[in-house]
Structures are given as C-alpha cells and as structure tokens.
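Only one chain is given next, in structure tokens, and it is the form predicted on its own.
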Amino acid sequence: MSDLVRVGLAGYGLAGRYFHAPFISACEGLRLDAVFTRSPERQAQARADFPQVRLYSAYEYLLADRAIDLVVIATPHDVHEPMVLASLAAGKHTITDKIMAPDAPSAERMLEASHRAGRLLSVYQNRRWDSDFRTMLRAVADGLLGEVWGVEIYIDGHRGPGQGWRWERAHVGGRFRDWGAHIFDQALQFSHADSAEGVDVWADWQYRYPQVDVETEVVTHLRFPTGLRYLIHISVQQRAERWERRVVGSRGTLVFYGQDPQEEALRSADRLIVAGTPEACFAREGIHFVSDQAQAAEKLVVVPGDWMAYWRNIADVLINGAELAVKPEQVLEALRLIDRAAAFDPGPT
C-alpha cells in the first residue's frame, strides 16, 4: 500500500462523530475520504465537520468506492457482523467498533471472513490506552504493588429508562456489553491470559426498569488460573455515581476515581482540534496511593492516555507492515468470557 490509507466511516453517530472521524483525520497516514449514514442531519453534520468527505446514504455506495482501503464500522452492535462480512468481501481492511459482535460464533465469522479476504480486521479497544490502565500496568511492571491479588472496577449511576438503540436488546444494547467490551479485553491484557480457556465466571444480573429489556445492573466475577480475581460492577440503577478503579496488590492498593479525560476532551467543541495532542492526552488525576514501601508514591508514574496509538498502529500496520496490536482473536477470548457471564442473564421478566 501506499504512504496515505483512504478511510470511508460508517456511521456518524457518537461513535464516529467523536470517537472515529477526529482521530482518522488527525492521524499521519490516515485520510478520512469518506462518510457512510442514512441521516439528512448527521449528512449535514459530517459536511460541516469536514467539507472535504464524499457522502454516501447507502453502504453498498460507500464500499463500491475504489478509492476506499479502510472501512471503519462504527453503528449499532447488532449490524457488526453483516457490515464487517460485506466490506471484507468488497476487499476492504475493516475496523469495527466494540463490542465487536453479539457474541463469540458472530466474531468467529468475521475472523473466518478476513482470513479468506486477506484483509486487516481490528476491533476499536480504545480503552487499552486509557491513563488508569496503562499506569496500573507500568505500577505492577515497577513492583510498586507487589504481587496482584485482585482488581475491582466500578462502572455506576443513575440514568434512564431511556430510548434508542442502546436501551433495546435486539440491537445488544445495554451497558454491559457496551462497557464490558472494553474491561474484559483489559482483563485478558492485563492477566497476561492468551485466552478464556481455565478462567471461572460468574454474574449476577438485574433488571429493574419494565420499561425497558435491557439489564440495569451486572456484577461479574472472574477468577484467572493464576489467582487473579477481577470484580466487575456495572449498573444504570446507582443513584449515587461511582468511576472507580481499585488494583490490590500484596505491598499496595491503587485507586483510581473518575473517567479518563480524553473522553471529555472529544465531547468538546475543539474534538477535532485536540484529538491525539498532548492537551488530550493529560495524565491521569484522581488517583490514590497506599503502601507499606517508604515513598513509593514518589516512585507512582502516572502514564497519560493515548487514543491515538490505536490508530497510528493501524497506518503502521497498513503502510509499513508492523504488527497489529489490537487482534482479533484476542478480542474473541474477551467476548467468550462476555458470553460465560451472559449465560447467567435470565432475562428481563
């Protein structure tokens, strides 16, 4: 391939809007050349935000663009699969948004699909480079923590019943599998676990919204072969708010409070500004420290986010060949423990 990798976006929803477009067209390698959505209004949106973009209102518009090497799938996770399936056959690299499939059997499709394509397939975890995670791998890698007994994340508040997609089952909406994408891929990384094989889940599951057939409330327990215990809580039915992150280690627990910060940074006027640039990519706050070692605070690197790895990866890999780090099968290990967890779910009642 070339120096400069043509991308075609489908979808300009929140995800593509802000956490696709701005970095595609910020990242050296990269050229957003296209935008695939129904909508008049986000049409108009993607016009404003980048006038340059040709439109498409249908997919099959968007992958019989020859100019196109790279579609980027960002639309509600039940037409992954579909989507993914069509641009391979068109000989398009694809990168799909998480949750990558509904479940394990649809991503194992895709893989089969890119192998007989010969294209790239990666899955957008975004999150692998968010400043908590990476600073709590660079705490274990300095021995500041000792040896890692468990890992509690806190993904909790108040909101809805609402409406669209993302309240509707039939579209695998709900906020466990929309958040549970991203932290049972860290599990995975941060275990050092090359797949789900030996590792025990249970889940606990709650519906308390009739209005709606989502779950609002699952609490998951993982328990690695090595004794790492994970606990994750996620739930819309906390009317007190908590973003917490707790890693307790035999010499020290680390807490961290709060959403990593490039979030809010896309969310603002300047996303397509600040995507990728230092000012998004700030270190951590909101992070407490206990141990028994003499200054080990002082000795705490608090390692900034960085988003914009994902996609300088992906241009490296496309232009000069370098080894892709977000892999597909290791996002289909992550989705089998999502599925373990989802044999629990008795449903909304």
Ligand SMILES: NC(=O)c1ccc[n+]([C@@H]2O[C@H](COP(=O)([O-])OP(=O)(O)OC[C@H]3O[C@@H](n4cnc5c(N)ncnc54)[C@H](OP(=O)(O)O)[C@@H]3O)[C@@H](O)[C@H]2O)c1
The other form holds:
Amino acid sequence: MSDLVRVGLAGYGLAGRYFHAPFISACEGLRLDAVFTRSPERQAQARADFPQVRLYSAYEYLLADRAIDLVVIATPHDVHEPMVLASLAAGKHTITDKIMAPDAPSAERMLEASHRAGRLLSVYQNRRWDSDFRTMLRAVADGLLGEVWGVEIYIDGHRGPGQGWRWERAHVGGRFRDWGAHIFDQALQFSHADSAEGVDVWADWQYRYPQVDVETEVVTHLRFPTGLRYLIHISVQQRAERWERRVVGSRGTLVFYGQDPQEEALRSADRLIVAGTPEACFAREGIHFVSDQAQAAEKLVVVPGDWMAYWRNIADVLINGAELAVKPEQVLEALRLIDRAAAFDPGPT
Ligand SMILES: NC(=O)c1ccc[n+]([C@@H]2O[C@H](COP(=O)([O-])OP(=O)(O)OC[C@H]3O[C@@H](n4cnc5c(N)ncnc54)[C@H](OP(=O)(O)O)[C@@H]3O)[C@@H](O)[C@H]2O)c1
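Please could you give me the other form, the form predicted in complex with the named molecule, since above is the form predicted on its own?
Shown next: the complete complex, the earlier chain at its head.
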C-alpha cells in the first residue's frame, strides 16, 4: 500500500461525527475521503465539517468506490456483521465500532471473512486508551498496588426509557453491550488473559422498564484463573449517577470517580481533543488512592488518554506492516465472556 490510506466512513451519527471523523482526518497516513449516510441533514453536516469528502447515500456506492482502502463502520450493532462482510467481500480493509457483533458466532463469521479476503479487520476499542484505564495499568506495573485482588467498575445512572435503536433488543441495544463492549475487553487486557477460557462468569439481569425490551441493570462477576475478581455493574435504573472504577490490591486501593475527559472534550469543543496531552488526563481531584507506601499519591503517574493511538496504529499497520493493536481475535474472546454473562439473561418479563 502507498503511504496514504483512503478511508470511507459508514454512519455519521454520534460515533461517526465525533469519535471517528475528527481522528481519521487528523491522523497522519489516513485521509477521510468519503462518508456514507442516508440522512440529508447528516450529509449536510459532513459536507460542512469536511468539504472535500465524497458523500454517498447508499452503502453499496461507498463499497464500489475503488479509491477507498479502508471502510470504518459506525452504525447500530445489529448491522455490523452484514456491513463488515460486505466490506471485506468488496476487498476493503475494515474497522467496525464496538460492540463488534451481537454474539461470538457472529464475530467468528467476520474473522473467517477477513481471513478469506486477506484484509485487515479491527474493532474500535478506543477505551483501551482511556486515561483511567492506562493509569490503572501503570500503577500495577509500578508496583503501587501490590498483588491485585479485584477490580470494580460502576457505570450507573438514570436513562430512559427512551427511543431509538439503543432501546431496542432487535438492534442489540441496551447499555450492557454498549458499555460492556469496552469493559469486558479492558478486563481481558488488564488480567493479561489471552482467552475467556477458565474464567468463571455469573450475571444478574433486571428489566425494570416495561415500555422497552432492553435490560435496565446487569451485574456481572468474573473470576479469572489467577484469582483476580472483576465486578462489572452497568445500570440505567439508578437515580443517582455512579461512575467509578476501583482497583483493590494488597498494598493499596485506587479509585477513579467520573469519566475519562476525551468524550466530553470532543463533544463540547465539537472538534478533536489533543489526545495524549495533559488535558487528556483524568482529573486529579477525581482520583483517590490509599496505600501503605509512603508518598504513594506522589508516585502515582496519571497517564493521559490517547484515542488517537488506535488510529496511528491502523495507519502504521497498513502502511508499514506494524502489528495490529486491537486484534479481532482478542475482541472475540471478550464477546465470549459477554455471551456467558448473557446466558443468565431471562429476557424481558
Ligand atoms: N467507541 C466509542 O467510544 C463509541 C461511542 C459512541 C458510539 N459508538 C458506537 O458507534 C456505533 C454507532 O453509534 P452512534 O451513537 O453513532 O449511533 P447514531 O448516532 O444513531 O448513528 C448511527 C448511524 O448509522 C446509520 N444507520 C442506522 N441504521 C442503519 C442501517 N440499518 N444501515 C446503515 N446505516 C445505518 C445512521 O443513519 P443515517 O444513514 O440516517 O445517517 C447514522 O448515521 C455503535 O456501534 C456504537 O456502539 C462507539
């Protein structure tokens, strides 16, 4: 491939506009060449944001564009598989946003198609580069926590019942898979587990909104073969917000209250946050660290968030043959954990 990867973006909603287009257009080696959206309003928005892009109102037209090397899919969860398969069949390298697929068998079909086509397949697991997650990894690597016994993740608040695809089971909506896609992937990364094998999974599902058929709270417990516990609490039914990540070790407990700053900055500035810089660091006042070591708080390095790292890697893979950072095989393992948690899902009652 040449030293420029020409990208076609499918979907220009929240993710397409804020989580993909600004990064693709700013990343060295990538160029945003075309956007597919059926909506005239979104076409106008894309044209205003990026006057040079070609606009397509049908996915087939984007796939037929011979200049496009890489297709990035930012559409609802239920259409990821057919869109990925069509893109690979058209000979395009392909990235899909999370959640890669509704379940592991669907992801397996995508992997097979990518091998058949001999084209790259990756998933936008940008939250591997969240400031809090990277800081957790760094604190463990620096020995600040001792032996790590457990991680607790709370993504709780009050939403809905609402409308649109996120509130419909048929579109693989529901907050469990929306956020679980990130958290289960992080859990495998954090535990350095290559596979879902040997991980004990238990989950409790609630459906408290009769108006919709998606879950309102799921509490999942993972127990890794190493003994590490991972609690994942995802809810839309709690009137009080709770964004919390907690790492419990033999020598310290590290807690993050609130969210990585990148999403808020992207949305409010309407443009790209300068990822990897101090402004992409988790706010110090949101971090609570209790340790048995002297000056532990000073030793804690807050690592900046860096979603652009995902895109730099994609350019590096396609131009220089570097190793892919987010491998579809890894994401498939996270989906296997999600499927095991979903085995406890009684469905809407
Ligand atoms: N990685 C992250 O941090 C992050 C953050 C947010 C969202 N996401 C992910 O991004 C994806 C899209 O979410 P979103 O929030 O952007 O949704 P959204 O705002 O509803 O936008 C969805 C886009 O997909 C298009 N679309 C809808 N149904 C389609 C279909 N059947 N075929 C083709 N295109 C279709 C939409 O329609 P038009 O054709 O009318 O434009 C729109 O452009 C999801 O996988 C979501 O989980 C990821």
